[in-house]
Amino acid sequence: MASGLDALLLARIQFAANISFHILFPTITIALGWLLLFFKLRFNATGDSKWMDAYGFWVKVFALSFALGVVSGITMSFQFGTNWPGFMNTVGNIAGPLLAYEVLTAFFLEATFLGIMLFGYRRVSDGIHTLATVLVAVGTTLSAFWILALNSWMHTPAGFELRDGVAHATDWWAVVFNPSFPYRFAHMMLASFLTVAFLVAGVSAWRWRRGDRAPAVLATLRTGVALGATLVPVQILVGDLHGLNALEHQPAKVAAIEAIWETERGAALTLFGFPDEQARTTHAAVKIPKLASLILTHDWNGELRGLNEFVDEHPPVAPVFWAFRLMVGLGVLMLLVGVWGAVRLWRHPEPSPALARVLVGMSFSGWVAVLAGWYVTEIGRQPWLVQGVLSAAEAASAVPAPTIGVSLALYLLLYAVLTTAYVRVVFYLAAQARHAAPFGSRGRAEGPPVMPYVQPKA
């Protein structure tokens, strides 16, 4: 029994490691695709070459992120067969088509037209190059749409029936647009845009601090700051709506997030504390009276169900409790830095040294916030793999714990190396950008350029 539990825990950790590594890169490409389109449209409208310089640098980061996203997605799919065979056996009739739609409508679109974005400038017309950028941006969003549809269905399954223990879709519209999908999709899209906003602002600030005063650097820095300052408040609003939905459909997860043990009205918000599942209490809790009820139900005396109503059917409390606070804390920090940066850049044309340093430090803050939020979502669904339908234990394979442990160690080592390499390459590209030839200069060797590139329009 003990070894079985160990194998299950290791399998969970291994899948968490795989998905944690994988999600880093789609989180960048989803929003960066649209930001590249913004750069391209700004260039088309103004003829100012700084926007095409910005495009030329960030399309390389997009390509790098896309490649690692594809590779990590393939290794993640292996997990379904090796560690979680019960998942596809039970809900494969629903998960399989949704994953196939993602490949057919999104992956091929991105892979095909990314080549034109990278190598087609000056080799194809401006219209075709812009169209390729549009299609890649649409492809990244379609990819997120199908993956979030499946993930949301696992949290709030709808539109199906069980026949001999196997799920069959009865209403695909209800499957895709399940109760939590709109909130989860909006939350993830905004998280992606915030990740990219602070990445673009941070890397641009890094170039600025190294003395790179190219117009594209200041333009992307200002774009990233403006995007962050604008979208953090929107994310807070969407997060509130997402919380209301989670309270309705997954009250045990919400109880774990807030470490509420007994069902009560006018529940206090626990700012900090140390949840203790054995003692069924939170030690050294710092609370604000009634605030949890107000936030979660929009009523000072709203009722919140406690964890003691879900004994043996609620997620591990401490990881969810702390991951949520890390996510919210980073969100507040992003709001403060975004507002500070926006005010500074509104009053002054250039960032102050202090702002530039802070932005550099925040470069990958979006990654940390996304991972924290993802842990709240996915650990908060435990012990279920598909809420109320299939538990993680039922879906797990009989692979021995030592075997999973060895592969887990190898995965962790590989992911640590690749993540470090990715960050180093991004900053290497940033360091080399000031010496790089103008984007597209290796296009046609002879004859006039296909489109104006340097000269602003009259």
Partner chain sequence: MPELTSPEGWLPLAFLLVMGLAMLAYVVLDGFDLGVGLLFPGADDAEKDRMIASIGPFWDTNETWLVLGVGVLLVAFPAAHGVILGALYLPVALMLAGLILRGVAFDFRVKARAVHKSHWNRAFFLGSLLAALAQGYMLGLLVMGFDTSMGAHLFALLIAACLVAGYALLGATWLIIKTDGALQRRAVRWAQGALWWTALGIVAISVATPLLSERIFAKWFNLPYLVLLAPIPLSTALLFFIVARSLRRLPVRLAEGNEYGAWVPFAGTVGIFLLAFYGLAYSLFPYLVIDRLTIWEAAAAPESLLIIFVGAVVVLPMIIGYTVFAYRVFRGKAADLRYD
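Would you mind generating the form predicted together with its partner chain now that we have the form predicted alone?
What comes next is one chain alone, with no partners or other molecules.
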């Protein structure tokens, strides 16, 4: 049925577009919330106003990212029903409570205390303002917790039974803490912190290059580089553990990532090449003997199952293969830049012109790596929507193709405009920052009297 297929394809593209656009902003707010708390606590501890200036600038970026995350997230909550009714019909008893708990425990918390965090500085005590910052950070993290619990469950479903084709939870603990959840949650949290580390370092380096020598610029630049240099190695370790977990539960995905066609022991690692699903081979492959087995099984002669064992049940090979290489490549780049930056800033308080230029170039590297990583994991689950339980085709709605086409065009246009506007406004804010008055320096607006800020130590 050609028209049905078209509608399915369009629905998938639309969902992919929506979720790709959405993920950009939580990726920033999850870690940036904690970084803002760090700035605030540094100020409280040292009394050095540069930390409050850092807070004042980055809270604006936070607000902007949060607004985009909220509005694109509302779209997501509708998409489940409009485009994938089969999803809720089959696994709604599992997905429902997880989504509901996200709204109840995270959404309201973030949204309400964000108002106080952004605009309440002069209306509440400093303690309450810090508490609001804590609660917003906790809220974004809780939100990630519930969403990743659901997403991980879709990859490694556990704690349920099927009755008449409908999933019913039998053990909620097993549902939430399903086999891949700890790895996925840690991997995503670290990805968020790395994205923010390079964004903060990059935008600060951009200000530095434009001659902005405000103390906050150097402080945030150093914070970003330190964070990146510390966390990239941790992320590589967690990524490795995540890979072992995927090999155990989703061998077809791992075979596609590595483009391993035949089951073999001591499999070579393909660095580059062009996977060809028709010919079931990889053209122009550059291989390192035995390395895939070593990395994936931690054994030179470990056995890896090939794609030919999963014919018609494995994901499209080329996109997964390439997205994975993009993600890992960026990770390696982040490692090199992080180490270089850390060594330079260890020896010398200021960045070299070359380092500053490279950091600017890396500003949004986290976004690309995160998107590539999500493509690996989500395309890698195909043809399943819920591994072994529900295929994507079964879950699609009967909405006709032209209707989906219209809404898709609408969303794509909107997303293109908004992503461009976002990036431009972040740099515009950075350019304006040097003219901004120090945080809390102007006269008090109307409102109840509040506790003064901690006096700077002499």
